[in-house]
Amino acid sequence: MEMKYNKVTDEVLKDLRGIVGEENVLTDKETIKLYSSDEAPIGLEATAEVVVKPKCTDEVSDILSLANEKMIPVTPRGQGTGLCNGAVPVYGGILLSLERMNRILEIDEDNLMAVVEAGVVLSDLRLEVERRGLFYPADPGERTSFIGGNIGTNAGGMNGVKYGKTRDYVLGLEAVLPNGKVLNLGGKVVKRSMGYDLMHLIIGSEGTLAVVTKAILKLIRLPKIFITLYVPFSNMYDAAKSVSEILREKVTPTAIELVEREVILEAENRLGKRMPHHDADAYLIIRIDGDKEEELYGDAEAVSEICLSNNAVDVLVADTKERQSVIWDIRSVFYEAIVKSREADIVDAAIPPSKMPLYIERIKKISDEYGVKILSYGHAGDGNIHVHPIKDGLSDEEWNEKLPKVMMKLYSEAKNLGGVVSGEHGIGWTKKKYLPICLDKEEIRIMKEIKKIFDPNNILNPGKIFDA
């Protein structure tokens, strides 16, 4: 049943200004529009009625309490780097921007932990801890993202092979419920066993259960040495097969990225930099880190031998910071290079890494069957591949007719191989229709009941993951 929400009245605006100050309540239509989208390739036309920028947890609490009382929807927003329209205010109401809550509150070197507000930029945190010889490994690729947004989607990224996802580094959360009550979950302990883990329920909930305002994050010691292998192949299948064998040999690189040549060329042009090689059909980009040079180069040699045995054209080694930076800078713009220059969509499927070669084959068959160009790249080491159907050469009518079928087929084939519809981007608004591919009715029913317990009035990010 469609929810009925109230509008933001002049009285509500007055109350909001009383909470955060007049300068932090934005009503100008052009300004609001800047806050009303994310980086999804196919966006939504929706705007909030007001943007509110709190500075502290108490202000977030007061805003949510007011919205809950007045039955006004609230959409939490970080940096807006999501790809599923998850931060788009589809029911209007209040857009809650956490940009002012951007303090690194503590770096606890004794316990290897950091305490940060939700609006801290990922790259700022990493730079600060690395100055102290520490490392925050969770790396979703978009380093301008906010920590709160990373927690909201349980962001993964390139370092997932060795270090896992955001969830693996969250030890504690401060979060505000839709009724304004503040929860303090977890803490500076590595182990705990005390009933249901509400903290991990909130992680990955995409701002539908509570607004994360603060986090305690686990750090590790910064590895002393990093090297990057850049490996060209004559086809995607051989590259994907190499990944399976690398993992089976119990060599654990930091990252293993798989990419097609056309994506490389687009990214080079966008960034104005050049990879050390761009004439092969497919590439693996492999990062290895460690503290002992002998062990590191031993792992690199083992990885190289596996790639060469699977018909790699060559293995190029980048062992200086400058050479590696060029490679990873270009890698960081793969998504932009595709979606900013053409009309495209994205599938964020994750499958067992051993099934990657099969999925690559099926992607090619789907492309041929429907006559739709498809480009692929992604985090092959943990089975999370990003697949882009491209409009190139199709009329609007053909694209609109074919795209839904291609998307459903790509997700269904991932499920058939033991995979899921989202590895790291979340569900948001865009992927709701695909969720039943992987979750049965009972799982979805339980999730909806959990949402009702946290948010009985359904004011918090309504319409995301499930219909409002």
Contents of the next structure:
There are 2 protein chains.
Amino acid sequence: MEMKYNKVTDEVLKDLRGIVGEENVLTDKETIKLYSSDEAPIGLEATAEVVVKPKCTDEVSDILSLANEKMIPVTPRGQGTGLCNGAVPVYGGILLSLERMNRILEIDEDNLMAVVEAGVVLSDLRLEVERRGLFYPADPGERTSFIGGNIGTNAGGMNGVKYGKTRDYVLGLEAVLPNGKVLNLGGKVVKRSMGYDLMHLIIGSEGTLAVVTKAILKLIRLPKIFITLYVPFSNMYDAAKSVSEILREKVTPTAIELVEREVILEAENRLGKRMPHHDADAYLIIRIDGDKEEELYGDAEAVSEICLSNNAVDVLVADTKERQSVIWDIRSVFYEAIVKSREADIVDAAIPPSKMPLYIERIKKISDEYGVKILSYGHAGDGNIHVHPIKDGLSDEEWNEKLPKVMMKLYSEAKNLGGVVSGEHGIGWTKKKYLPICLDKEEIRIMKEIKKIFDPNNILNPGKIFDA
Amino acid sequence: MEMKYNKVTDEVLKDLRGIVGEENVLTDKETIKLYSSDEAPIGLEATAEVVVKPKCTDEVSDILSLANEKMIPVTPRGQGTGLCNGAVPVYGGILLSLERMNRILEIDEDNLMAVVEAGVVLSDLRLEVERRGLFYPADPGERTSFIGGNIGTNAGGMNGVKYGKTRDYVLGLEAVLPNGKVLNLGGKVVKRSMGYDLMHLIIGSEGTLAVVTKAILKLIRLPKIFITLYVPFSNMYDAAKSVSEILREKVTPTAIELVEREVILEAENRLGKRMPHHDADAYLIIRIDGDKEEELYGDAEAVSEICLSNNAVDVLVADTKERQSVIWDIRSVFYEAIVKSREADIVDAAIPPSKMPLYIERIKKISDEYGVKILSYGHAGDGNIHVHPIKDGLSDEEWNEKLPKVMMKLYSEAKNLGGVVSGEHGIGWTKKKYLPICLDKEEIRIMKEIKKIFDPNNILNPGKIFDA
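Please show me the structure of the same protein in the form predicted in complex with another copy of the chain, now that we have looked at it in the form predicted alone.
Shown next: the complete complex, the earlier chain at its head.
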């Protein structure tokens, strides 16, 4: 597929400086390189021609109008914590960093809503609302991510079991089209039935339809108490089976994470902290929240009993803030611990939660069949698991030959169980080839036609999700 | 705008009989007339040429392919309980009734999901899942409606305060395009980030993009106890102000309904039942649910205190099933009680919940200014209120002159408060003229282009939402 884009000329640079000011147009090669990658385990060689940092919606609008007119690709970027090369400027052009649009504009305590710019850091928003006794529950592992990026991939994370994903908390969006026009979608309303929902179309569109500049987010009240159970098992299957049974019970934990021993050990080393137990082959990490202590402990007991009846080795309860922090801090580096210390790829399948034990068995079978080591962990409670094929012990040649087959097999087995190719990371550049496993031709055709409506010149994050 | 549709010829009738069988192709004029209207307070004169009743997705596909090829309009219809003439066949053609596709295909207790055909009656689904201790919370007042219709308008209803709207419970859809192709969108997965979300695009599209044939719905566990508070106030403003304060408290009722006395009296008469109190000018009806009795009564007390501090006349507690049934049965006929006994129209605005007292004041002002009686009730807890201008005491001429102005004013004031034209009823035919109040031209342009992708011949429910 051939793209006919123009280069960022000196004249374009001058125009960009006119829009955002001299200091917000970066052309230094090293800087550009830093902005041209994300956290994908297998990166891409690509660099933008310029990094531009707008401060407000009008500036975003002017940049897009200019790029659209000059046929220059624009890649919007949040914190660059995505895992699919979704923010990598594969056709060069302008890298549009939203980092300066980082204001929390309003926390509306009457309506339990927040209005934020796209460049607000997730952890900043969480802290700010928690100070007021409120809670923004969408919680992808990476809390340094930007809200705009969370919206771009419909980010999920730990709390999906009880609280859902980013989409469930977006009530309104301001988004700029490639033609520079600004859409105001949704609003501070709970219900809305007014034609086709363009807001939901833009959520999860990975910056390919419009650049999200502001969001109205739903908040809930902060639960008063959290406790964490840390449950060792002698194998992944028993742990996964416990999850299915917990979900059938009259208890809904905030989070149920499943992980195998080796990942725990790597993460402990990476962070220099220790889990309360690390000698069993598999673990569940279960968080329960609520407002009443006795109820919480009642739920914890019910969950413990299920785990023990499924051969849990023990059930450790962390109820102080400090003990819980250690566990969740270690949890938060699982991904880094795996990919920074070795070559690995990642599968982000989501399957019907009840099928998790079956999927765990199939992963084991695929590992044995291809002779490729596989490490897994993830959000077992909502059926979203991260599966890492690992290069350990393989030559470059073997790895390059086996990896694509193993990846395809892992996705296909997820599909066979009624699952999908991406639970929460999005498609980006990396997973385009797996999309046809789950979407039929007609669906992809419609998506491509929709892309043309929003972005007829294909300047906005081109090459992502599919080849337009 | 001119439409170039073809008529339903004898040849087409023969083809239709071939697809669904002789007995499911209805051509009797009286029958067709029955199928050609919905429950809108001000109806439309329009009739289909034939009513067709498919039994399965393949039949829907064949009917649509045929109609698309022959350029015959198709209007999909659920139970016909909509309020915007959305299911009225304004260009004649085929009326596609989904009534025979009424099977609950699966209740998946492991994943808390149901798989249903589009023609399943909401109350049937609710009963079936409640029998298993599960709950489908989306609850538009009209429980004889079809699930397919609920999805078409993103139906809301009473439980929006705590549980949201239909969109929040749809995990997957099977939908047939005008070209006959069948899309399978979403699935039994909680998380999904896989390109543009066509499922969310179809939800709320009022049968103009595709015909929904099946849905995968999320269920939750049935709360163990419900209680209802019935709270008289001496005016609507105090009642509305209490709602805002309740929402700021650490209590989330299932439902908070606001209504004025005259509506109560009409509804009592219509149903031949009596509310426990009907001498005050305004009422809140508040439902609270939970699993623990003491917690529930604690919440009820907190709510009561807020109401009393806002001049509530009394707080009546209904805790037996029978007492609650009387209240909610009467609540369920508010709409009928108003529109069946007099000429009236309906506004379905949704505003930021905290603005309700302000909107109530403005409604009063509009009523005084135009000399048009207005009766209101609705889902105050989620900011969605139904406002009825009433003809009482006006001549036909006065009514025809004043009504459009009053309607426009009621919608504009909702917009001024950050609200939208439709909270839950959709746009249909009736509200097209109000859409530009809330949506800008660019948004409507994009919607029209999306319509063309799905339905290039504009055969599917033409004339609805906007003129294509």
